[in-house]
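The chain below stands alone and is given as structure tokens, in the form predicted alone.
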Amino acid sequence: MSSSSAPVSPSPVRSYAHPEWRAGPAGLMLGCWLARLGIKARIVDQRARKITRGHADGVQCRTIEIFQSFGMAERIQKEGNELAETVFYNPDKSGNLVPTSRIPDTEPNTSRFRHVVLNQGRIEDFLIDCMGTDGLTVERGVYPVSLECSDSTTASHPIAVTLAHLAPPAKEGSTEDPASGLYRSNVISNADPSVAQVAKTEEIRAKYVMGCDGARSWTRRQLGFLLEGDSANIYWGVMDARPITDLPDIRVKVVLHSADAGSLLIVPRERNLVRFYIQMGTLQPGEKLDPSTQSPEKIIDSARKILAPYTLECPEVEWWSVYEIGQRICKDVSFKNRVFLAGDAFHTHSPKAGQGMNVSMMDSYNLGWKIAACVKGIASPVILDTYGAERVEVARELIEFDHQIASLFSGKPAVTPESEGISMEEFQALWVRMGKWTSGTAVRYGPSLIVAESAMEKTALARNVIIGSHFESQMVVCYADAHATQLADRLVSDGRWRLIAHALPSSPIKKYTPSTADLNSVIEVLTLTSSPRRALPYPAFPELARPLVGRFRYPTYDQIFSDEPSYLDGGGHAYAAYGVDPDGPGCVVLVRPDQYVAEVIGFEGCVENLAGFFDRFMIHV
């Protein structure tokens, strides 16, 4: 939240009920942004100590992208289990279990990054050290037990929210399993919350509040919102292992369905470990699992008997759950354009596809660098009506798409083509249909105050650049030192619009930049020329290309690219890859703070073109 601090006020130690409040990925993400962008702001959670095993792991194409955006993609790779196959089994004629295919994790040419699966814990590492770097930390065992927001037009700090300090516990340490997950699973109550003793209360007034707090998310509740949508009645386990089996595929993502004894999902995870779903059983509509019925040798059982002929022992159990199959939205995800819901105080659903925790973060990427935009006065609050629009129809696919693979996935297969059940070519052809869209890259948003309408013109222009769409990289050379470069690299998460110049316009930009600013603070130009670096001096190109900064003016070197190969990384295709003719009338892709494709525009009348694009919601200085 972005506030400005009233007075702490001590106050009487007393005990609240509170929900699960925790500085999950949605909030550590908007963290980032808001860190980074030099934003004042202040991240809760109500828990004394971070989580450090379980929960998601996987880690999509698309989000490592936005990794790369803030510096952290290198320690994803270098820590998480890289994916590159995924088999299917299925149960033959006479019910046995064998692999009927095999095809590639990520679909080639998906993105420049490859799916990798990496504890949550670690994932909330690198975040949390990526704010920390620009001043901003957790503040631990702190949540809100009030929330006000005025109706004042003239407020420049509207919202009031308490905040409550949990005293420290007696003891160091925690009764809580560290190897269960219970405590966050939906299949069980929350009826009865956990009870904490405050020493003291303050009162923060906020321009903005985001609620990032989970699938019971008190922020949302606050705002009178509601989760509307069903529940398949169908429970699972998952664990983190280190298992025996005489599985021949236990190293590569396995999708297998037995016979009669359920389905199970395999994902191999890094030091050694191993991710197993599996389907446990049924529940009655409204009916919650008792937690101490629930337990790893229960969840290892029911592995053995979906897995079986094969054998699966597993001695080494780091993390296990149960959790119940369902689909659930918000349709409204902000109250005044001040309170904003994220992640899954918006949508839940499934793990199976692996998207959780890679849309909740996608979320406030979207919204981050708009609030900041507001707060800093470069932007009218208008473009906040942008954050509902794009997320909510987001999260309706996934919801969509989650339905049909958990379907898929807990329904009985047919074992011939007479028989009754689920068809497993129809399952795999789903999971291959979908690959590109759980990867994160086929998410397009719809025209906007910040994304234009698509037109023939345009895609004349650009063919294979989308608008609405992130924007693809493609390797290329830097013009001042020969370096290859991956374009999408200089996208980096700092709050400016870019203008990818293919040749140079002229442009607006100085319109929306502070006198005492570099030219390109707010807006970046970057050109990509499709001649050969020696064609042009690099001094001959205009400042617009390579503007000079800071307090000596010194000029700038990496904002001019050539399309032409590295002389040991390749490349060299840049323009047909984006669909543009190198001996065309040119044209400008302007790509959003977020990396998405605003417009695409001609030379002729591209001044006027981006000039009333901008106006419609950039404030001028």
Given for the second form:
2 protein chains.
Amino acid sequence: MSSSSAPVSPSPVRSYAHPEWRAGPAGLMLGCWLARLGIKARIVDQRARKITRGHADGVQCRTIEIFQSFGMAERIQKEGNELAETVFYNPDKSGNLVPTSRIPDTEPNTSRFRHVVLNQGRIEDFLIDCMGTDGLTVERGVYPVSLECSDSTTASHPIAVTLAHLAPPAKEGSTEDPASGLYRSNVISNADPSVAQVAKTEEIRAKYVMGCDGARSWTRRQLGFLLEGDSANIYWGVMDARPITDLPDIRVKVVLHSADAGSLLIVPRERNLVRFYIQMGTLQPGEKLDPSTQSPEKIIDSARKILAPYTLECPEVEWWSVYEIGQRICKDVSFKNRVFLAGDAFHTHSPKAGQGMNVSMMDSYNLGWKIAACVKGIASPVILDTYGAERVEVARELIEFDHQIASLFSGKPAVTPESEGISMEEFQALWVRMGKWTSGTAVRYGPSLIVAESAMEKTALARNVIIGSHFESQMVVCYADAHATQLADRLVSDGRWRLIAHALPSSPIKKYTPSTADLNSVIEVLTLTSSPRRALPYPAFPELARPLVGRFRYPTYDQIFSDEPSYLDGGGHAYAAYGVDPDGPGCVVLVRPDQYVAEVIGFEGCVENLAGFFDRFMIHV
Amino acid sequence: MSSSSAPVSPSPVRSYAHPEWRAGPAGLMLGCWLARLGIKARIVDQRARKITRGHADGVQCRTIEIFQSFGMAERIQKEGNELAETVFYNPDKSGNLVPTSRIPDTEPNTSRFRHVVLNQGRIEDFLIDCMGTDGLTVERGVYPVSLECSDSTTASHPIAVTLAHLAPPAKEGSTEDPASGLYRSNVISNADPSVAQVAKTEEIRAKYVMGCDGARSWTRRQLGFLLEGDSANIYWGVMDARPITDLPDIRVKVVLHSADAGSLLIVPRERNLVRFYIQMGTLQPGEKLDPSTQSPEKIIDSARKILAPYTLECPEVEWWSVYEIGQRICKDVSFKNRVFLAGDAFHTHSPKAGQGMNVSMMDSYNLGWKIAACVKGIASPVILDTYGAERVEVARELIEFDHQIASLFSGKPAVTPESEGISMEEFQALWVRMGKWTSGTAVRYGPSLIVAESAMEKTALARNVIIGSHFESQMVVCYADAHATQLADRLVSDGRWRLIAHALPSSPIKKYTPSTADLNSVIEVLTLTSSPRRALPYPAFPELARPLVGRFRYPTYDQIFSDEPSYLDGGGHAYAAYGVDPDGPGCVVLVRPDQYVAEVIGFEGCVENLAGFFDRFMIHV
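Could I see the form predicted together with another copy of the chain next, after the form predicted alone?
Everything in the complex follows now, all chains and molecules, and the chain you saw is the first one.
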């Protein structure tokens, strides 16, 4: 074993179930990336089975865009419930609850997708299926008991991990039953861990390890990193139920402040379920609740008081829990660029804005392609520095947002402008203002090795393309087949960089592409012309725009698009939307494998500028 | 055994494989209906395995609407290739091939779906999966060897069928290999049937039998019914290949007449395949081709001559065949309303307009719900008379259309208006004119027990709703959840009749609904208001519009819609599109379980009029 500077697990092998070492959305998203890109990986999960009910349920627009890039967005859209409207209920001057305003749940032009709600277990199913297509599965009943990372800079596999294999499948205690309402609740004291027999241990060597192991992250503790932050000492109940109520708006999202009885959030779900978040009461600092005092009846009772005079019956409660509001963050997320944290392992917050599962998946989505490029020898490991720089900033914004929204949500409303309490106008304005942020589409990464500095001359080329933001989709028409196509649907998660050429391209692509590989295998050029499809015959395009690929050298037909109206689906506004002058000199937008805009450059000096950008981290082949 | 007037199979049990007794699209569609409606059914198929390549590939708009009603349209949309454009290539005055016009392949406003192409084998997979969800599977290696239908009017199961079970799976001869290009070709003489061992025979009694057993239908022969018609003595080649060509329009549909070398149709397909239909040569009446003289090279060679000067290479040919153009129809499609024919068993024609698979599935889609209603005792068997009346008329139109288009397609073009030959303008005009018909959306069933007569006073109520046509979709907004909803998406294939009430409904529905069943279990009321969602509180609607259902009497939230613009998806034009005056008296559109409009009535006397309609065939419960 190599020498190690990382803390070592204090008790190497114990018959102890780590409750949080499980394959959740962050880990599975990483698995999708690595499997898709052909990287040898293992995903271990201490649990014998996955969750099936409850937990996170919001799937944000940007998350669906990513799912689309893996070819599985339509599964979410089919099974999930799209949220069409949000209604605010507030007390009127007499204290009676009334709907005060209605807004679309997804603001127009946020994304080509909509905010959807669907059980976390199904999201995990889709990720597991996606990984499985590429040959990667979750190993259940397996968890790490030690982790050592060598100081060696030359070792190809500097990390030693000891894995314990449980057998038979862990017998789960009452609060360890994923179907139980109190499984993973942060206001319940830890029950005795289930006792399971370790059948064997296994030593493995890894190039990289990512701990996607939740708020009580074992990996984080091994690294000695700390979650910092505080809790608000307010606890809420959460419940998935099929309600019978005379509240007219039970099938849209309802954000409700009662005059005196607390607040409540209603999120209509798939299969006629409704997710309720219900303000319950306060806690003393450090206080944990006795599980035997919590019940769905107690939660329903609180909901009835808040909703009065509207009625509420819940003949079927599918899942319920209680949780404390708090925001915590870990500022260190990587160790030697070899061991990384993602998801709840480095940021925890309240669930009501539906951010947790989404931000967590975006963490590992940010890292996966970078690790793959390093393992494959395409890129230098220096790009791994950008993981922490990019994602800790997002987590900070999340914590700040959550703190604001949570305190306004839990506060007592001011019934009149003069009375004390939270201004409902202010609260609603914040909610609307944060819509783009909660959709996940407002994320903008700062300058780094893989994101160029913004500069005036770039902005002039493509006024609305923001370097560091994701490349936004526009409807364009495929030259060869006349299909109306969302341009971002072509930004599939396959590890390739893309050049989106506004005009006819020339390029230094060959430099980074093995001579035996297809010309579009590392960097793909998508050409978007401002002239209509009939203006140029297909063979007039240079080979770079329609490379010959595969054993038989077939021409490609899906890399050239026209900014014109399609027959049936609109389009024809892309140049205007990107702010590119169709009569100007044209430009090239460089898009990362995760769809973030890395650079915008003009055709003048394009080859040299691109070479300059890539030479900083790409490895010549 | 009962006495029989139906012909009996001349040789009761032979070790003989009936090449056409197989579970194709028509039979599987029937299976979907019967399985979904809980009817006990068996589907037998002589073959040990299903086809995987080639054969029919066009999926018309109306067919996708039906797939949507079974919840599987998105599988076709995802895997298939949507045809966006059709280009006509004709010789110019010098005889050189040039594109002369471009049109959208699906005319705007034809349907909410588009014409798609996808291998017949995948369509069958989707149908098999759909049936399987409801517990019905295909029994392979099983085929009928005798069929007798009793004259008894009281027997509940008047049909006796003897089934042979093959074992081991039939060993297939060369032309019996579904992967072979000449499998099922109508210009190849029958090869010796494969010899397979019959392991056992089985006698079964059935209420109904449907022969969906292809152009050489065994069932049809048992009934002594004849296919009538003729062939054009012209044979064509068909091929699925990945081409390399400098024809610029290889990824859109190309309808091409060369000056002297014949005609060709190009249909771009999924997985970069292209389907080619290529005019090959003429036959003597009754002439059959020697299989050894046919080959993909010969077909490619003919294509090259037609396409010249454009080049064509086909490194990969996935499937190919040759066929003779002909149109044949059987005017009798049912025997005693107990034994029925569907699909190629009663109509055959050329494949180029992509009608065969679609019309065949529509045959059994027309019959399935009727048989189910009879078996369940909801409706009188007199409704089965409408099967032949409705579908033979459609088949006649198909034959007539196909005859016209095929002769214009195979004819030599007139290069100038003065020269001899087919006028390309006339041909193109016919092609466009027939677009709505080929989409499957132009079908209109005549008056019958289950389609009311049209009359002036009905037309005035809903000017654009055509009695006998399918109910066209409009985007509306769901009252309870603000979802933009295609109204026809609510017309799911579950055997229910639907009343689409333009205003608030009252109804005689209880009369036909068992008192123990939910109020919407036989007839579902969908209410479409012209007032916006915010105008009426949800509880203001009568229970009929939002019945309480299930064990817990949950209110329904998906039966009331508003004709207003949605937040993000348009809408607000439904009353105008249906021709209903929002300030008028309102009306009720009665829609059959297969989505065809049965009747339009005003609210005045609505209850009596509906009762009068249903009393003709519905059985009181």
